[in-house]
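One chain comes next, on its own, written out as structure tokens in the form predicted alone.
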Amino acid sequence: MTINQYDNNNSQSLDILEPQEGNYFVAAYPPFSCWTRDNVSQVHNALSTPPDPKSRAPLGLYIHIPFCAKRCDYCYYLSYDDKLKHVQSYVDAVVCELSIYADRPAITGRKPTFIYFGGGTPSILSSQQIQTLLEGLKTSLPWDDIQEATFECAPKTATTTKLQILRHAGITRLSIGAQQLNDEVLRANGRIHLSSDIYRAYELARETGFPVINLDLIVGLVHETDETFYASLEQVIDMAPDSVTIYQLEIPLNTPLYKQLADDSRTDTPNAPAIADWNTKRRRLMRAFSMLEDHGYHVCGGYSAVRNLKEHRFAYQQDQYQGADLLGLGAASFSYLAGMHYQNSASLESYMECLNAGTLPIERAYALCKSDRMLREFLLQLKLGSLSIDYFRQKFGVEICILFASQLKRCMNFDWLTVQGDTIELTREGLLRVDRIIPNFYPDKFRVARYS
């Protein structure tokens, strides 16, 4: 559904018609389903072309580790809990992949400024595998210019040795996947850790001396209530992490939770748990942001709050939103380079076969024209809560308030954003539903496109 399909100013009408299941969050523009194998040759052309020194963008790396001890019920990322025997071979393949990139003219001589290790569960790697991975990556692209390096850590897999290796290697931001501090809720959602594991991992991280420790939370989990969610958040606030991210639960079609709900709907005796609707999730997140602000945090986007806006910038997100290049390494990972979106093979076997043969495992791509690149940055920067009108005037030569006049007016009528001076700023109500607002700025050809 889009804003333009409604003639009234009742913002709640959107929530009533929002689907309970399916993709919600906008991670890329244009949508992933528009990327095709036919465009892969253009990626190789881009890799063969040195970047323009006058407009060279920052370079970041994303490394996907698709292994877990157990897949969570709500997880939609590529992850395997039955292929752990392939972990060492996979680590070797990722190192090989970056070495191939390092020889391409578009990458040769460049140094990354931000790195993100995601999953899956990156911390499921052994201490030796972590060391092998980090040292191998540095051999191809030195970390001399790194401003931020994030590593996702599952509470139960945290050990003193692993964390010390990460910190010594230059990891500056440890992101602990807590989700909530309520054992009943954790068990109901397929998490293998309990609250005690979260506290233990957090204390180890503090003792190890990471400059930034982030706690990842989810609002709207199975069996969650107002009481359990707010009590959990109070415990998080007492821990005083440097950064807190809170995502609203979405239920894409490839998750175990969706299958459970779908199977249950076909029975005469449904027993699936009730899932919070979008209004409930937004209401809880609204109060959560207020609670964090009351304790000195600053809300800095649709999903996060930080203690220090300068020290906890989260470059992985902000630099991408301003056009940085990103090399995605690993199975199913996404990249953005020289105006090209592309994705690696989503099959572990296919990914590793390509690297064993010395070829890049690129499966689909999309070449963005200048207007696509402008719109991509505009949409992603909305997620930060505010953006500069002059930024787009200077970089792309467009007046976004004229270009998007009708969409902006409708959002203003909903009290979702304001336009004042050089700034477009989302209200708190707008920020809570930014991923529902974004598609209203799509060209017609993308409004009905599947996300994936």
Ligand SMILES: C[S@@+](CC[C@H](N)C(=O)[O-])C[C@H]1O[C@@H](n2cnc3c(N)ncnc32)[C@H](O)[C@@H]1O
Contents of the next structure:
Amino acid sequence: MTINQYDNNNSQSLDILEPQEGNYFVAAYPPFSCWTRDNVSQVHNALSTPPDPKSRAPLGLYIHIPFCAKRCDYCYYLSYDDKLKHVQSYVDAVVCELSIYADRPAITGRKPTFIYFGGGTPSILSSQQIQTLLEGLKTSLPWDDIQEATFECAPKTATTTKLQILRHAGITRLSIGAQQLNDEVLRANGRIHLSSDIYRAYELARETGFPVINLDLIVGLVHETDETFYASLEQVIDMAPDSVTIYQLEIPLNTPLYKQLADDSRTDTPNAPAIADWNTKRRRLMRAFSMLEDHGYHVCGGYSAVRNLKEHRFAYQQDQYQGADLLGLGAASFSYLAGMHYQNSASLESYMECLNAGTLPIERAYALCKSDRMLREFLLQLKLGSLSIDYFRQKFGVEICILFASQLKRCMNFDWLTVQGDTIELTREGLLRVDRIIPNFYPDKFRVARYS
Ligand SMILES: C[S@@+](CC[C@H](N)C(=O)[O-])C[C@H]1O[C@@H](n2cnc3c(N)ncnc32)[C@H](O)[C@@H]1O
Ligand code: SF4
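Next block, the form predicted together with the ligand, ref. the form predicted alone:
Okay, now the whole complex, with that chain kicking things off.
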């Protein structure tokens, strides 16, 4: 049986359905759709309780900036290109949100060790707004213990002044959204920048002296071919970023691209572009990882490769995957605190209304029991490609090879995973489909859950 037949055959031992559309990337466990308003009061209780000094987890911050100059056709993140007049008041609201948290016993006196500004497009903020935001956040929780601070930057928005302010304020990792280095592909996907903007932003970032520069790419974009994708990757390798992240294109149902494909399927004269299937995306990503390895990079998960595993360790991801607390600030951000997952309101208006009234804009939550927390870390660590069996024995008192014996065995039968000594390791074929494998470890009640 070929992988293709298997992937679409639900009667086989693993349920790896591969619909062309819908969400793919697993960002949280349990699935967002299982988080409810009823559980929000438990978050407020958790915030009123000081952390247990024995089990004190590292603290990270995520700040969502939901504004873009123009929405791209494939993007599903919460972001507005028609509400830019609210940017200043939004920055003030985010600063206010952290000041409310800083007074809660679960947070008071703690110092974050990692921070991530994501979007949307954080670099759409003016120099003045960047300064207001960063200084305002530091007033509530000082940055003396910060090991890593990432800021996402869209190529056209990079200016010398902004990058210098960011570096001076302590940003250590600049993540540039390149997506691909082919102007026709960029245009066909609704990007507003060209390859020349990527080169310019990258050079500026290097001159400014960020310790880590990451380039984000997507494999499977509209109009992409093997040739355009591999040529883009060669150009990326020539630029020599410290880290390269390559996402496989998802076509979530709330994107213009999905609407175009759905409209097309209802007409006799379709004109939507051909979209790469999952096997094509995996094949291209497989070769991309090999090309990066040939140039000294190390693959460190399903999406990324770095030049130096120690120096370019990505704390935002790795610490969260080991149970760190994360405070998510801004509209639609999600948090993980004291064993609770929760999410802010995904409407800009209601987010701002709550903060104008001095209340936290928390909309839905899920309280994880001990076995949920163990499974959450297990699933997230799978995304890194390997994990220690003893870690779970020591932290949760479980034998994961016994607990997940049947799922692990089935993955091994497909050569997607190996178990050797203390290590469970995904093969490259396994790593390339890790987000399809993960739901097979869910308990039944979550297997049927919607994504969001
Ligand atoms: C929230 S965006 C922020 C970056 C910045 N706004 C930009 O586009 O340059 C983070 C990354 O998500 C990825 N992304 C967005 N939509 C995606 C999709 N439908 N499938 C796969 N990756 C996607 C892109 O690689 C993007 O760089
Ligand atoms: S990919 Fe980046 S620029 Fe494009 S809509 Fe999404 S967040 Fe905005």
